[in-house]
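In the form predicted alone, a lone chain appears below as structure tokens.
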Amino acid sequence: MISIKHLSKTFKNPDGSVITVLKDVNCDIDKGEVISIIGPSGTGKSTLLRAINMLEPPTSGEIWVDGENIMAKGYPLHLLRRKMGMVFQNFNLFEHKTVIENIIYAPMELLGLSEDKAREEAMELLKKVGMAQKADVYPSSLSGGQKQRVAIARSLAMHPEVILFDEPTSALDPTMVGEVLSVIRALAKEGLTMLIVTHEMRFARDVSTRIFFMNEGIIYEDGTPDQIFCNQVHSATKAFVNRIQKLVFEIDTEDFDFLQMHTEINRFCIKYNLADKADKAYGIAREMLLVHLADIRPITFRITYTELTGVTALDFMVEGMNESPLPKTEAIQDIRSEVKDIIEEPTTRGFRIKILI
């Protein structure tokens, strides 16, 4: 369906220096594939999407869509954009139009649909994304997640063969990410061809038929989700997909600021879409540090979140010990009943208690 050959894109800075964002990108995309594009920031992921629909014309190379080179002189780009929907990070809705007016505008102007037909189709799409009840409101009254669902419906209204998603959840409050990802998952099950730039690793693994790992302006690794997440060829891919986010506290006095720790744990959990675990994480940490491990100082407390597996853990680490400092009390059994597991293990520097929540 899409064939990309030796694609490159450079930008010129005001001082005359040149930045190469894409370097000799090559790939083939078949109809019905769902391809997630992952990788560090600044490696050309969004630029690749914008090059595919010519919003960011490449510097060199070829892009073939349905057997035609869209970079050839005179190619009718308006026909290309009928085939390719685009969902942006920041929604790009018309603020002066209602939700349904946003959706019917392009089908009426570009596809020649009557207003009645366009409205009928628009309402079906709004039902699909769970936004039918908001058809007559203006975007200013919607949450970020609702705006993005309307943007998806607007893209679908053009009956595209391909939809390009450019980090569709990056501008959203973490509590709203799930509602947008649910809509994209449903579209994937319908067999729509999609390319998705995303930082949501678990989502990419669940929804994709293929994954591109981009690094340094090239497709560094291309494979199935199992290959990219379990059997990587390159060490750079392995390091990226196994990212562990962490928040560390060094507690060495009785006067430690637990209120500040509470605030930072909340921020950490909200940032990584773990808001539902924030209260439990702080409650267990406080009980462990002020009750069960109160006599042990210094102690290092760390909350970690592994993006790939979705595992959240509380680590309590004590140096210079070779056995668990955790008392075998009934209160500890109460904690065990509230969490997934408590792992007690020696380390090279001491002993660690890991609580999975």
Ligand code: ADP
Second form
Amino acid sequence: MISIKHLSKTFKNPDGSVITVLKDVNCDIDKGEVISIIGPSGTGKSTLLRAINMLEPPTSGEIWVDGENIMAKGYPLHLLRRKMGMVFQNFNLFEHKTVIENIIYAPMELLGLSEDKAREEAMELLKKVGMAQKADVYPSSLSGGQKQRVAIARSLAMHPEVILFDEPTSALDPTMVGEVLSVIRALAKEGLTMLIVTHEMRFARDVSTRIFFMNEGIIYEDGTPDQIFCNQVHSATKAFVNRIQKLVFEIDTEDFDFLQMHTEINRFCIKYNLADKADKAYGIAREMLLVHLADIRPITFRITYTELTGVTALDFMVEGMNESPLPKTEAIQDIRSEVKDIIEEPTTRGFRIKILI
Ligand code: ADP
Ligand code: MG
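Can you swap the form predicted alone for the form predicted together with the named molecule?
Starting with the chain above, the whole complex follows.
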């Protein structure tokens, strides 16, 4: 359905220097495929999506859609835009139109639907994304997750052959990510062709037929979720998907600032969608550091989050010790019953107590 050959895109900086954002992108996308595009930021993921629907005309190469070269002179771009919906990070709804007006506008203008027909279809789509009850409100009264669901309905209203999503959940409050991902998941099940730039690794693994790992302006590795997440060909792919996010504290004095630690743990948990674990993480860390491990100083405390597996761990590390400093008291049993696991293990430099929450 879409075939991309040797695509490149360069931008001119204001000082005249040139940056090459897409170097040599090649891929074929079949009808019904759900492709997640992952990779570090700044590697050209958004630029690739914008090139595919010609919002950002490529510098060289070819893009074929349904057997036609869309970069050829005279190709009717309005037809292309009809075939391809796009959903942006920031929703891009018309603020001065109600929800339903946002949805019926393009089908009436561009597909020539009567208002009655457009409204009827719009209501069906709003039902599908769980927003029918908000048809007549203005976007300003909606949450981010609701706005994004409306934006998805608006894109579906044009009966596109493919929808391009550019980080559809990145601008959302963590509590709203799930509702948007489940709408996209449902569309995937229906067989809609989709390209999704996302940082949600577990979602990408579950929903995609194929994953593109982009790095340095090329599709560095392209494969099934199983290949990209478990049996990578390239070490850069492996390193990217197994990224671990960390927050580290060194506790060496009595006047360690626990309030500051609390703030930083909250911020970390919100950033990685772990808001529901923030209180537990802080509560256990505080109890460990002030009660069970109060005599052990200096001690390094670390909270880690492995994006792919979703595992969150609290590590307490002491150097130069080869036995667990954790007392075998009843109190530890209380913690044990609250957490998924406690692992006590020697490391090359000392000892680590790892608490999985
Ligand atoms: P990603 O979506 O993977 O984070 P982008 O495609 O947004 O990456 O951007 C890739 C690179 O291209 C970045 O270094 C960005 O600064 C640059 N870039 C994107 N759009 C433009 C533009 N219009 N002018 C100049 N540079 C741009
Ligand atoms: Mg981007």
